[in-house]
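In structure tokens, one chain follows: the form predicted alone.
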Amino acid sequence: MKNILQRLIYAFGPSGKEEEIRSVLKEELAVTGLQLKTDALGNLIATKPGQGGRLMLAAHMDEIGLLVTHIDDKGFLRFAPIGGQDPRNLLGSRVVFADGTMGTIGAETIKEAKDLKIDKLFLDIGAATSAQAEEIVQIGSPAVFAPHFSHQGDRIIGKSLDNRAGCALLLAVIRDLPPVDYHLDFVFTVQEEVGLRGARTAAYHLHPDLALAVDVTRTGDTPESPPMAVELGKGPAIKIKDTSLISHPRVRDLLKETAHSRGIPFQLEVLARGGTDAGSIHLSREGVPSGVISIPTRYVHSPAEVIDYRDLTNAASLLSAFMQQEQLFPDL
């Protein structure tokens, strides 16, 4: 998965501009034999037809970013966030536009740390005038953190592990697909970072009987971090609750039983702030029993997120084993 993950991290794909990352995923899926479709909103759906129940597995392919809102007479750019952005992570960061143009983020004079706000930041792409800047970017041009990927022991460091790690996990499961006879949809969704939008339309179209989202979650294992019972290296997290979802008890308990029976290490997750695609999926039509497998991640929504590769591989094992459970569709 490391090679796949590195390739995904280097693909451009902020919310609303997922063409490049979708193209990379299509290439990876071309050899799998699954039926591929891109829906009207841009979700990439890989389907294995079957009989009986229908399982939807979702991982969002978009990443957070910036959107140019103004160009001043000296060529500096103002911007709005795409998704959740902390200005403390932005100051001094390098960003890249779709055509490879690089920039760095600076700030106006700020007397106190509490005054560091998005509207005090600007983007410098090396232009000296507005005319020079407008030859390179336009109002509405999106940018993302400059990509990088490194691994030290079991730890992987890179931008957009949220949620290219989840996409890599689904690709790994697809390439070693367990023998199942039910209908199976792998959905790489768009615009999760701006409101779980792609998952909403995909779930309405597919009408699944059961769903799982694969995404990252925060940890509580760094110095003076907010208390949270999730740590790197102790296994994937089975979500109990976040802002968008209370996991369906049957799905949650079946994930726990699967992990116990296969000897897969896992953690339980209650996320105080944040959500996943499952938040939209479980409210589709008359409701879809849904849950989440989470990959513990430090420094979420920063230029350098950190995961443990063992959590990623154990998450893939858990998902594969879950897919083979006979109790997935007890009422069908």
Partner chain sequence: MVDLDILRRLSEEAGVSGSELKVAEVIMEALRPYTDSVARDILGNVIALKKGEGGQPRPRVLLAAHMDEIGLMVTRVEEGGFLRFTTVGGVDVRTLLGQEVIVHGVHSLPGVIGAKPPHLQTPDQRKETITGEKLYIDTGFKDKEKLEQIAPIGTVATIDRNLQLLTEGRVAGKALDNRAGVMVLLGCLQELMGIKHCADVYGVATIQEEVGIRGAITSTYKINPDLGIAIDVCHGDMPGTRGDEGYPLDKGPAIGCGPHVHHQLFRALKDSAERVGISYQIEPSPTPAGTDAWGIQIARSGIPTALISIPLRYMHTSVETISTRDLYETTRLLVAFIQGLKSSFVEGLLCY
The other form holds:
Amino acid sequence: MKNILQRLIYAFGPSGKEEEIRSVLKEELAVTGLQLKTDALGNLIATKPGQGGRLMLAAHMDEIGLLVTHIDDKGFLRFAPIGGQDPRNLLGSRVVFADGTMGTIGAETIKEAKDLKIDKLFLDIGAATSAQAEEIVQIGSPAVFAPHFSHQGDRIIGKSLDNRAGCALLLAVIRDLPPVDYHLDFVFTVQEEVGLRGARTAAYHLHPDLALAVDVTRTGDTPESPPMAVELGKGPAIKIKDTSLISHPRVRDLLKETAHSRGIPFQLEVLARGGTDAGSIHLSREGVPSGVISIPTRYVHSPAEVIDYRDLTNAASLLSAFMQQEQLFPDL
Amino acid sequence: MVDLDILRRLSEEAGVSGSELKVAEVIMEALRPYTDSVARDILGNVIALKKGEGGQPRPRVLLAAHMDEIGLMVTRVEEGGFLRFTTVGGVDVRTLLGQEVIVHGVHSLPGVIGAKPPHLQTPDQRKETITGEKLYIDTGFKDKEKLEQIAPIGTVATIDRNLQLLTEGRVAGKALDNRAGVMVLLGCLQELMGIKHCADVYGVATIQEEVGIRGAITSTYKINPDLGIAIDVCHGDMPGTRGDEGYPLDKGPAIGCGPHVHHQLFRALKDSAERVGISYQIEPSPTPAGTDAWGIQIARSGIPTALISIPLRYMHTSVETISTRDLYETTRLLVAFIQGLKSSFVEGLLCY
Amino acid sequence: MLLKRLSAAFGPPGQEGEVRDLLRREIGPYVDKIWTDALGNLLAEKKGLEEGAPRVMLTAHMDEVALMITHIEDTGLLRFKTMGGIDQRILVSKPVVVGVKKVPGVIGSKAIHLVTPEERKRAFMLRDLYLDIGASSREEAEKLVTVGEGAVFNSSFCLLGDNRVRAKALDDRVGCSALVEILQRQYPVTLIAAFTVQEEVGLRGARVAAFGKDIDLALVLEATMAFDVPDSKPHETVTYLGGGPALTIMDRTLIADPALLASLRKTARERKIPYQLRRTGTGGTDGGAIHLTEDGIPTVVMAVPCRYLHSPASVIELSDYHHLVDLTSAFLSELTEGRADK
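So the form predicted alone is up there; where is the form predicted in complex with the partner chain?
Below, the chain from earlier opens the complete complex, with every other chain and molecule after it.
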């Protein structure tokens, strides 16, 4: 899974510009025999047709980024955030465009730390004039944090582990697909970071009976972090609540019971601020019982997020075991 | 006039957003004798149907009152039997100090939200608002592991509060936002038993209104009614409120108007009130968010929607106060409206 | 001039009747079918010349930012709240009209002589303001206005400087006017026009307008911020007057469909119609709601740059408006591929 994860992290894919990550995922999925489809918004759907219930498993493939909004006379670029960007993470970061062009982020003179806002930042791609800059990028060109992946002990440091870790997890489960008869849709969604958008239309289209999202969550295990009872290395987190969703009790309990009976370590997650694709999915049509398996992640939305690899493999084991539970569709 | 026993059970039963099962059971039990069917849907909304008379197609009316309440949720179990928590919905954290609570774990536990004695505080500290992160529930347990078994992360808690009967027909308690609305829903379906009406009436006690109007969105999609009426509470008048910030108690239901409300439906509700002599108030609201009406209106290709509110003081505290007379009058208004509802009126709702 | 009549019409969110009636009369001769829905959206279908051609939704919102009368004081003065994003500081000393009967009134405040030097430093907020229609008591006021009625700015439509227009409610009557003009021509594709309600209070009409209509793609016609004024830095202008319609790449509610955006830009280049890109990630339009309808609908937004949006008097350049109409028409004329590529 590490190699795939590294490959996914190096694929370009800010919200709304997911072509490259989608094509990498397509390549990875080509050998699996699943039916592949891309919908109107760009969601990649991998289907294993079946009978007796419809399960949707979603992981978003987009990542946060920047969008160029202005090019000045001296070749500096101004930008708008794509998704939840913190200016403190941006200052001094290196970013990369779809064609590999690198840039570094500088700031206007700022007297106090609280005045550090995104509109005070600019991007330097080494161009000396607007004409030079325009040869390389245009207004509307998106960029992402420069990719990075390293593996130290059990920990992985990388950009866009949110949510390439979730994508790698789904791929791992697909590679070793549990023998199930029901209908399965794996969805690599677009535009999660800008408002859970891809999941919304995909869920309407697929009309599932049950859904799980796989995404990252924050932790409370760093110095003086806000209180949160999720730590790295203690197993995947089963989501109870975030801003977008209160997990369906049946789904939540079945996940807990699965982890218990298989001896898979797990944690329970109450996320004070943040949402996932399941937030959109569970409100589709007449409602879809939904839950989330979260991968504990430090420094979410920074250029260097950190996860524990064991959490990822345990999450894959949990998902795989969950899929084989007999009581997935009690109402059908 | 108003069955205080049921109102008491509704108010005192727990039903924090996402954990509405217990209050749902009270509601379903109450609804069974006077509806044709009652069931919980896939997300937990209680949907009851009281059929109308006459041939199809009969008008389909949705009445929605949210049954969830704001509350607390355990985020961490600490040594010494303390529970850290977050709020579910818009809880005013300042009202929590020193409250007796019930923790709805594997079994119910009493607890108290501890407060630092004034002796240990400096004069400046006493003026500060305590933030949620500093508060905890003391369960009395000494053993953390034992407590974790009973009240794991995600367990909800509510204020331990009995319904208080005040003078002049007014009552106070927790969760009257929106068990008062649920009470009206129950009363309306009960009254309809003895009354001829042509509409099929779907009474829905919705989930998760306080965290984002969620149950109303999915249940309206499922039922696909010809019109929907949300029953909720609005701010009562209190010292310091201006005429458009609070509505007096005992002056009857407040009929909502604004972008979320269909003009003809608004007029028809006013007409119904006048026809049977119910005093009412008008509650204008410039932005439509904040009640189930928001979710109902935008289901599918749009649903003509109205909003009726019961004036309530001290919203989102554990001493919410209403007048039972307003409850009764609100019920009468809905009954009168449904009794007079014709297919032709429903057809006209799409013609602007 | 249609734009002038549209601008003058009364249309707070949820009270778009006058705008709707005007538009219904205007488009009647050019469409095959007209209807309204539960929220009050005005919808029309115009069949394409080609069999099996794509079904394209064109939208413009009818409502405008406004005030709502929320309380009548015993003195006959009216209290109000805002509908949609109005900067409260601009309200003081403006004439308005209340309700469909357009009862004239003014927004008053305490005179400068009566306030302390400290108070003078503070901007007027809603709680300090009231609307005066001249009534001497609550009874007199209630004869003319009712609680819940909207009020809109009472400002005049006028031609300004070089081919520019100053008026109220150009957001989005300029889109409504453009859509009427577009409907007057013939296209290979089938058009479903949606004049939507309640955009300013949360894209409400648009949330339901596209549902169940089997739409292949959508074009939203709007007015958008132009901030090409003194003291604005070059990267803060967003759009400028006279540069042609502004195309959205991304805003708070929508990332424009890249393929659709590319083909619009291609059409513009080939036809030599000027256009510009909207240079900000903020703001939102009906497109945000439309593109998430059902399975998802590829959507783009085209807007006339407009200074002083959401104020009593905004300013546009007419050439931008004409280029918006031309670009949209040209694009629709070229949309001949069948529906298979959906």
